[in-house]
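Next up: a single chain in structure tokens, the form predicted on its own.
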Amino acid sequence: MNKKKFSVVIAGGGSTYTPEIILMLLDNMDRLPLRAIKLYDNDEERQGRLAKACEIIVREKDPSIEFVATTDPETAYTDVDFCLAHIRVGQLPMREKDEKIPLKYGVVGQETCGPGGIAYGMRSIPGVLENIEYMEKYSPNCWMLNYSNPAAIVAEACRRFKPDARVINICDMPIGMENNIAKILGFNDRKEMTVRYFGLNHFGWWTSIKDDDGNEYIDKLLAHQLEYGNTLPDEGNNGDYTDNSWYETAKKVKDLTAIDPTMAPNSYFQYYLFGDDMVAHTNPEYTRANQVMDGREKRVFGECARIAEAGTAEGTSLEIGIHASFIVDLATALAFNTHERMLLIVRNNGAIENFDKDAMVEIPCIVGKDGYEPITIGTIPTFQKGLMEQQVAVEKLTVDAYEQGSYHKLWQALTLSKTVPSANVAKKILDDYIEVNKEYWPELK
């Protein structure tokens, strides 16, 4: 019996990650057969720089797949089974401001952590909600696999404003770390590991890693991380790192693990627990946004222009991203009831016993045709619980500020962030952000 074929819309079609997502989808047609791939973006010029190359890639792989690139929501969302949402409201120029404004005051300038994540979240909420409404209007049985950043704030907004929507919030960051962990522990693939993990998005810990026979590897991993971080011995920046900053991030896991050597931390804790180190090693005039604009963006747009001019993708340098397969895993689990175990961002609802039931936590879930079932975590220790309570309050206050148009709620969110040293500094950052986000944020009073 032939498998059903699916229609997919990529929301944020102008993203430089779109070509690798399409390559990943085409490479997994045996698991998730496709009848249509659509790109949707409200920036026609930017999406157009990728669309012709993407059309050529699709046509050469399987000309029976319908390809559409559009700025019209009805065209994009009509007759689709899955929406892969990775929108970036304000694009990279606003990310640059998110990062550089805090650095003026000696505070971490990062895309999803601290003030940068709060500012980005205030822009992302309306864009994600708008796309959910399009989906519900034109394809009410569609699933949205939402990995738009900052995922934690976006997930809280979805819980609050669209509690019954067919939206699953996900993040590829733990997958990237698990790829490294698998190599450290000698596995051929991360899927050979059964993990236990808890936390918030970009804010969690691995507590168990077992093989198919039930053997536990967490102590071996922790011993390695205390000596090498999340890198292999003598690896240097020769592993699966796109640039040196990711290699340095993997090394920093050594210091993170030392704080509590009973759990393996997500590397994003470097921004919360070693913010002074992060600021000291960041050029306030040339942040990660600049690196992406000068590197990845020019590379991907340039290659797409080359493909469009040549009329063929033969010999392309575009590759499937190492993190991208989780999207197909999730879609396949929903489509074919595979009961795959995956890390998702979901309402806690008692999964972590001693934590806010309404918090959006990142934990393992079993995924099937009806959605997901969270795996019970139990109680968590005081140190982790304290950090999570502070951070989830920041996320909720940010959504409060958006919902109420409240200056004070956003000031409180920034003040409470572990990356910000005082209410004085929080207010300066907030006032600067308001000035540059007039086009995107609600008016705050």
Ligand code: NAD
Contents of the next structure:
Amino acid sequence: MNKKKFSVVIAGGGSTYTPEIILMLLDNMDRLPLRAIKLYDNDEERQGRLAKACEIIVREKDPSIEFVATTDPETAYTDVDFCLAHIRVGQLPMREKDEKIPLKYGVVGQETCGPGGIAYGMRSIPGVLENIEYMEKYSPNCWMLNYSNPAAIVAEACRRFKPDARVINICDMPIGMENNIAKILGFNDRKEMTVRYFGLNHFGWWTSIKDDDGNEYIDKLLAHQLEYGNTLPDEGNNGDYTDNSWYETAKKVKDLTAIDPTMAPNSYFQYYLFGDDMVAHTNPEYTRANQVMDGREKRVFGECARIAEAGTAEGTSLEIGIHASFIVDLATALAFNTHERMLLIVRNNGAIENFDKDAMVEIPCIVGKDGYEPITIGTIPTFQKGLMEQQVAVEKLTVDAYEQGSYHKLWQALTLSKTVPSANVAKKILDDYIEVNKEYWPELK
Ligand code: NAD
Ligand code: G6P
Ligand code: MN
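We have the form predicted on its own; now please give the form predicted in complex with the named molecule.
Let's see the whole complex now, leading with the same chain.
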């Protein structure tokens, strides 16, 4: 039987991740055959710096695939089956501000955690909603696989403003960590593991890891993490880490697991539970945004310029985004009803029994043609529940602030964040953020 061929639009076509996602799509055509790949961005110049190279890569792999790069929403969103959305409203220079402003006051400065995530959330919401509206207008049967950050706040905004939209919010962090967990436990592939996990985005825990025979490995993992964190012994920064800061993050899991040695934490908890250590080890003049601009961004754009100039992608240093294979898994599950079990960010709706049914939680779901069905988690313990309630309130207050244009709601969100020491500090950060986000945020009263 000839498999149907799909048309995909990448929203945020000028993203540093676009080439590796295209390579990954092209590498998986046996699972997800393609007839079109379109790039869509609202910054023509930036997308243009990648588009020629992407076109060459696609043409050399399969000239029958139509390639389009556009800034016109109608061209982008007409006749598409999947939208892979990875936009960054304000781009990396605004990420830099998100990170540096709180650090001025000795507070964690991070892309998605603490004040940085709140500021970024206020910018991202309208950008993501706008793309959902284009999708609904031009291809109402399309699915949006959205990994635009900050995923927790974006997911809450989707729940509130677009409850019936065909949008699935997803994050690659658990997958990246599971790749390491598989190695630590001696599996060949993370897909040999069946996991139980619960929490919010960048804010969750593994409670079970089983093989196909039903043997439980969580205690073995916890014992390992208490000694080495989520790294392999002696691997140093030679493992699968894009940067030294990611290696340090995997090592820090050791301290996180020590707090509750009954479940394996997402490494993003380092910003909430060891904010003081994070601030002490961050140069407030040179943050992760600077590392990305000097590293990944230069590398990807430089290589794309080289390919465009050479007219061929032969010998390219661009690599398939292996960690991004979950995007193909998700699209394949929706297209071919595979019933794959995947961690998604979805409305709780009773899955975690003792938690707000209207919170957006990250839990395993079964994915098929009609979307996803969450797996029941049951009751969670006090420590985890307390942390999650505080954090989900921060996320909801941020969306309240956006919706109502409310200064007070955003001040409350910042004040409630576990990363912020007082309402005084929260106000200083907020006032600085308002100053630099004029172009992006609604006016706050
Ligand atoms: P980037 O700045 O390199 O690229 C983002 C692109 O989005 C830019 O070209 C920008 O012009 C475009 N854009 C901004 N607003 C837009 C809009 N309204 N419509 C269309 N395009 C728009 O960013 P990056 O570092 O490559 O990251 C891209 C996004 O993916 C970020 O949100 C990042 O946090 C996210 N991300 C998420 C995960 C995950 O697991 N959830 C993993 C990696 C990256
Ligand atoms: C992980 C997270 C993403 C985040 C990214 C940041 O992949 O899941 O949500 O955007 O890390 O990585 P960076 O290299 O840009 O700091
Ligand atoms: Mn993520």
